[in-house]
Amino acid sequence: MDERAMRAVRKERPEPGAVLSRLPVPEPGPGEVRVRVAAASVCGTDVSVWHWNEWAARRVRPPLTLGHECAGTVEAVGAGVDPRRVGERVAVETHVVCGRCLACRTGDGHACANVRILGLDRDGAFADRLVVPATNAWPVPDGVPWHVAALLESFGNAVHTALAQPLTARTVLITGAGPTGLGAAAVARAAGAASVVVVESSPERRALALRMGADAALAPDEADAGAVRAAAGEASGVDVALEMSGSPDALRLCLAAVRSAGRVAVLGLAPTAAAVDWAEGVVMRGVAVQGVTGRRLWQTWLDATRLVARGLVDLSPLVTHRFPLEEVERAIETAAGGHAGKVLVEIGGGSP
């Protein structure tokens, strides 16, 4: 391979699809590192941008290299970066924060007002190489394989959502068993939850939820509030509900199934406004509702890495499909089908 050029999956125009192009290898600027990408995983955001739905058309301005969740090896550093980082195994935080806004300056960089996201606002990870700020390259222990390291950013969403409240000895409902919801089930189990109930439409993902630590996995048509409470073994309602699907019906189920003074954490992004009985369903019952975005920088990364590296959570079962970079369209469509776990794009070029 010509080391002066690299492969990259490019969204060249505002339309569905993308092309596999060859681009010059980028050079890291001051404070940046260049990562030789070993593996990237497909996110629902990648599917939206590939298909060019209404949200993507409003949000993204081509041309742009797609993809964001990834891991690889630092192969070059820019000015001001410790040269000893060359050769370091890293996973990448895809939210590039400004460091200047109020959220950043008060320890809430995950909610940065000026965030720029890989694969949406700047070139992303479906490429042989990727340049990011050095702070966004999180060190990964040698014992964590690439197919797991590439999931750490996505897993971080699960960790942040699940650990937004205490889970030890709590009964937990999770609506949506996509890869993030499945990760949340594993976190709840590792945290010592008393019971974990998952609601998910896909039979394959319900089965996977049981492998990842759920005690029960219900289909939506059998999961009213009473059924959830019975499955959790708590007639008064679950202590914690985690909404990971983006379904308005799922949010209403979370609020109906949680006990009075319980907690609901919401990560899923609903495509339309969700009608909720705020007076009787939330306020008068003292239910705490928290929106969750991204990963706390850098506490979530530390928590996620420890959970995986120390064997408390095994993410390997989540990887159900693998494709080479040349077959990225198949990877996208497999993820879009709703029956896969995590879909991996194997790019290569990293150390084991």
The other form holds:
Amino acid sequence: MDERAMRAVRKERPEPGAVLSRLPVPEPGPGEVRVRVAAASVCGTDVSVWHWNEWAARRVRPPLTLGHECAGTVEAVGAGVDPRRVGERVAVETHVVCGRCLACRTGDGHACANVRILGLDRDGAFADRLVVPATNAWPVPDGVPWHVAALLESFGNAVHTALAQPLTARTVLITGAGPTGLGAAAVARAAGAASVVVVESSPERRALALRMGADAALAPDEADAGAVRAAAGEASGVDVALEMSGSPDALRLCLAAVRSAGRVAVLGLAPTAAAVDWAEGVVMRGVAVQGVTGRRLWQTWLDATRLVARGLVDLSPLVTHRFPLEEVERAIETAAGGHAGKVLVEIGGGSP
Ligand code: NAD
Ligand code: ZN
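Mind pulling up the form predicted together with nicotinamide-adenine-dinucleotide next to the form predicted on its own we just looked at?
First the chain shown before, then all remaining chains and molecules of the complex.
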């Protein structure tokens, strides 16, 4: 291969689909690194951008390289970056934060007011090479294989949401067993939850939830608040509910199943405003509701890396499909089907 050219999955125009193109290898600017991408995983956002749904059409301005969740090796550094980082194995934080807004300056960079996101606002990871700020390249120990390292970004959403709550000896409900809910089930188990109940529509994903550490996995039509409380073994309600489906019905189930003075963390993005009985369901019962976005910089990354590197969580069962970069469209459609675990795009990885 010409070392000055690389493959990249490009959305050239504001329309569905993308093409595998050849582009010049990008040079890292000051404070940046260039990563040789080993593996990337597919996120629901990539599916939305590929299919060009209403949200994507409003949000994204082509031309752009798609993809964001990835891991690889630092192969070049820009001015001001420690040259010893060349050769480092890294996973990539996909939120490029400004460092100047109030959230950034007060230690809450995950909620940056000026965030720019790989694969949405700047060139992404479905490519042989990717340039990111050096701080976005998070070092990964040698023992973590590429297929797990590539998952750290999305697993970080699960870790951030789950570990924002006390979980040890607590009863936990998770609605939605997509990759995020599945990761959260494993974290809750690792954190010593008393019981972990998952509610999920897909039978394949319910089976995966049990493999990842859930005690029970219920279909939404059999999961009213009473059934959840019974499955959790706590008649007064679960201590903690994590909403990870984006379904308004699931959010209402979380609020109905949680005990008084319990906690509900919401990561799922409902497409429309969800009606909730705030007065009786939340306020008078003293329920704490928390919205969760992204990953804490860098505490979540440290926690997520330790969970996988020290064997506290095994993410391998989550990877149900693998495709080479040339078959990225099949990867997208497999993820879009809603029954897979995590779909991996193998780019330049090899082993490990
Ligand atoms: P996903 O779409 O793969 O998983 C959602 C799951 O919820 C699916 O398996 C679906 O079958 C299930 N589901 C649908 N309706 C349900 C219901 N009524 N009850 C129970 N389960 C139901 O998504 P994911 O990648 O795991 O992400 C989970 C959610 O988090 C999505 O809404 C996504 O948009 C959102 N998200 C938010 C952030 C953030 O920073 N806040 C980051 C990533 C993803
Ligand atoms: Zn900021």
